[in-house]
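Next up is one chain by itself, shown in structure tokens, the form predicted on its own.
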Amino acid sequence: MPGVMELLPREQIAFQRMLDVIRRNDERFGFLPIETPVMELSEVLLTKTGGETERQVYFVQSTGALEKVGDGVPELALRFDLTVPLARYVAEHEHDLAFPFRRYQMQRVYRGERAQRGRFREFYQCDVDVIGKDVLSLRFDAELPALIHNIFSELAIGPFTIQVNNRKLMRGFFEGQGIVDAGRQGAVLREVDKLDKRGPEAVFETLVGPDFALSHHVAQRIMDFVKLRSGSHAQALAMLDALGTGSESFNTGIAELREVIELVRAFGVPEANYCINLSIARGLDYYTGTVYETTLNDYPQIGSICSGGRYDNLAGNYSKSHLPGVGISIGATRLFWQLREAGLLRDADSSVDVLVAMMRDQDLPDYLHLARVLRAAGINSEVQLEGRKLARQMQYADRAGIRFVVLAGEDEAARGAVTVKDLRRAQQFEVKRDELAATLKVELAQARAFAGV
């Protein structure tokens, strides 16, 4: 089916292990899991503004509802991101939550994307957010890059850079250029955010074109501003100092960005993994302060692999409380697809560690006993239950990605031993039956350590 990612088992295992890395690091940083229903009330989902997603909503209707005559939007719709459900969740459970509320969520979302290579209508989103009550310290803005660094370091997919900017700084700069209307500022921000995709010449031509009608002088000043990048921590601070002063928004943005960058270093993120990039704006209007985009240094064509930012009031449409937050999101399905296309991920071995081969039908109870012993030791084991030639059993294990095959034939039984075949190393060894589980645990631990799993 177009627009969905359907994987073979070993691909699915690799994808699941990527999700496990993300989940493991979210929990290491003290974030709590939640899940929300795949369906939300349409009136809840359609209150979000500032993006293209509302035009890609899938509505849900029962066969009973189809029989009713009437116009209007169906009552239910599939969620198109995890942010709107989070806002509804926090508003509904506000009095039961401890603030700041630190949550992670890893679930499928749905968008009516045009069917094309690498774009998905159903995909996993992995979100992390910190929600405050009334106020939320900038320190949380600096903590999220530390989490991003841990996740992508453990995924081991190559060097990456967390690019940081501040929307207040951007808006303050635009005010200095005579662009004071909030709507027009947002439109310019969204255009600037396309710099890496469209290139500077195309963005410049759009800014001076009929849609924006900026003077060449103002457009050039914007282009010069957004091209600024830092190459080190010291350079980032010097760059902020060199920007000087301006409007209240401009000065506040500089101060916030300086504080976040200083704290990112205090959180232990190496300076090679973060920088200031003044073109990063993020396309959604609800971002109000710090914004992030993470890219792979050697594969810029992949684009952002993790993005997010600060927003003033998460649940403003659902609650009278002021609930500021900061969050990041990883589009896990698209990221996995892109990494495989770039050759940065390979299929995983099977989640089955050991196949107990069928040597003789009459010895099946013994093979089942061996498997029970291995499973009790925490070793995932499968027993070959059909009589097949040994060569075909080996072929099956190899194709399924099972590394170890245990052979317990007449000769081994006479010696109180079994033979273990390691299909990856094309080697075999004999071990006493009562030492099999302990020996395989050592072999598996060594294999996983070597593979970095």
Contents of the next structure:
2 protein chains.
Amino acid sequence: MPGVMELLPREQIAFQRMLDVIRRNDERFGFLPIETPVMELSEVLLTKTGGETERQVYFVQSTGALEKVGDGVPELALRFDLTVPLARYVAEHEHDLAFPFRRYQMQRVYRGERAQRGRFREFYQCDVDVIGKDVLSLRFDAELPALIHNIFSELAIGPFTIQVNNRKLMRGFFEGQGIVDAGRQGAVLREVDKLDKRGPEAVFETLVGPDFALSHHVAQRIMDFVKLRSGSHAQALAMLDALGTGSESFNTGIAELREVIELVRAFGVPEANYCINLSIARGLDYYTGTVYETTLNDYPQIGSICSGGRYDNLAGNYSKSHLPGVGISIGATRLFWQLREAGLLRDADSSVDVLVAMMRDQDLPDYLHLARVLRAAGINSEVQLEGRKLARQMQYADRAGIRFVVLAGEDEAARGAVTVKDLRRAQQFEVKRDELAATLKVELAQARAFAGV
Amino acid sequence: MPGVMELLPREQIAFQRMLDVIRRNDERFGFLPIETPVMELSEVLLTKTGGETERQVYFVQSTGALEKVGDGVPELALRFDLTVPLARYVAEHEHDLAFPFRRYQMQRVYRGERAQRGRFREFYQCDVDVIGKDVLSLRFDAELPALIHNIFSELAIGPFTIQVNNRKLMRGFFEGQGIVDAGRQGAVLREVDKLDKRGPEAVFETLVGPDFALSHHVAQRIMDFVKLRSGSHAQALAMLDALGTGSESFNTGIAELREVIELVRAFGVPEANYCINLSIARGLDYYTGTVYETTLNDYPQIGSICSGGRYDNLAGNYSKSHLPGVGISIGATRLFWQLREAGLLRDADSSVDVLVAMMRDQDLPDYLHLARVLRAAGINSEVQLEGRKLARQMQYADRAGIRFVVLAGEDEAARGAVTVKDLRRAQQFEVKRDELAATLKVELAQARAFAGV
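Can I get the form predicted in complex with a further copy of the same chain as well, since the one above is the form predicted on its own?
After this comes the whole thing, all chains and molecules, with the earlier chain placed first.
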């Protein structure tokens, strides 16, 4: 089926390890899991979305109950992101939740995209958000880069940079350039957001073209502004100082960005992994303060691998409470696909650590016993249950990425031992039966990482 | 939304731990993960299903592409189980898979059930199957009860029994009673399957009633037969011996059941955890040999918590290969719901192990440092980022189920120490800062189990 990513087991294992790394780090930072149903009421999903989203929504109906709402839209639809379901969830369970509500959610979302290479109709989003009640400290804006840093450090897919900007700063700057209408500011922001894709010349041409009709002078000032990008932490602070002062929004934006950057350092993120980049805009109107994008230094063409930002009010459509929040999202399916395309993933080892070989049919109970001991020690073990030439068993283990084959032959049995073939190191050794599990456990302890190069 | 199970974070943590136990054990036994898209082509899903299933299927369509197939059925639908997707997957990737193909899959499935307490429209299935090419040894039929045993032992929700039967034996027995038509045998099997629900009198009445028109004598023999249930392993073998011989199917069924039971013991399953029960039928026509159900001894009303069986050919509709298989399925959403209803679940601890309290605003960098050290040691830690009275911080931790609160106050700092409040034991202790992580790690090592009573 086009537009979905279906994996073979070894690929699935690699993907699962990536999800595990994300989940483990989300939990390390004290975020709590939730899951929401894949279907939501259409009226909930389509509350504040424009036509673009509606065209991409998958509607759902059971033949048993052809329930339609007023204008012929089916009652149910598949979620297209995890943010709208979060808003509905928080509004629905508001009185049972503690605020700030720190949640992570890793589920699939659905978009009726045209089938196209690298575009998915079904994909995992791994979201983390903190939702405050009435207020939410900027400290949370700084905590998320620390989480991003931990996740991508552990994934070990190469050097990366968390790029931070602030929407208030951007709007304030546009005000200073005479662009005072909020809608027009948003349009310029979305244009700036295309810088990487279209290049500075094309964006400049658009800004001075009929749609925006900015003067060359103003367009050039915008282009100069959004070019600004800090290197070190000291440079970031100096850059903010050099921006001077302007409108209230401009000054607030600078103050927020400075506080966030200072806190990001306090959270222990190395300076090499974050910077200010004034071209980070994020397309969505939704964001109101801090915005983030994360890029792989050596693979800029992959684009942002983790994005997000601060928003004023999560659930205005569903709740009377004022619920400011800040969040990030990793599009795990697309990321995995891109890492593979870029050759940044090696074949994962199997989730099976050991194959207990079948030497003689009548010794099956012994093999089963060995496997039981290994499993009790936390070692994933498959027993070769069907008789097969040993060479084929070895070949199977090799192809499947199973690292160890345990051979409990007659000779070794006489010595109370078994032979272990380590297929990764292409060597074999004999070990006492009662030391087998402990020995393999040590060997395996380091081997369970994500399959990043 | 009716018919879905949406959980609060602490419940979600308990549910997630249940899924983790299942997944971990599936992997211990060397099963490989796959995931399939939630949508399949309608023509794939509805290939061999009757009207009952079709009425329960959710169809999907995007407004952007109202794609209909011939008779007005939308092109896509949500999977209603994981078996049809497995068949499609195996047929599609046959040449890239190693057989026997051992896969586990834990995903949600969808059924347009009428809304009703305990009936779900969206629920997790946790399936394990082994698919052979042309042949598949009965040893695999015996491996699955060993896996079931490990899963439910670790879940620790009380004593359970894996009940085993064989469809060939049942069909052979019916043949011996003069019921030779396969369709009629299936109908009787489905009737027998309702024994627990309807009781023996009602089933007897149906068998002698107009639909089946069996003689009282035959109906009584069936009732006597399906009452048979073994206790110990020796009893099971004796029971099989006492059944004598009959048709070819009868004899094959007995031989298979004997071999499976012997192997289940060889796999190390304690005799208290398995038995033969000749009333286990499983409603689906799909099964052709071994069938299983698993019940909680003290909660028979919950019904089967893990069921499955052997089937002749997985993917006859999608592949020319002959692919026999055997599998089991745990309906995790329903199981979790039922365990909760039966009072068999206690509140899970939070996934957050430690709250680092906020004592003085200016010491935030120190709290962040402490959390960094704890996280690096694998301890899930939240930092109290917003200023709040200490009593409220403690109250928050207590309600959230966070076990430890770390207090890094001035007094302790002078001694190079912190105070730890252990909310579970309602006690506190002081510990050197550089011993904090190691100390808490030891305390937490045992505490991460599923929340079974």
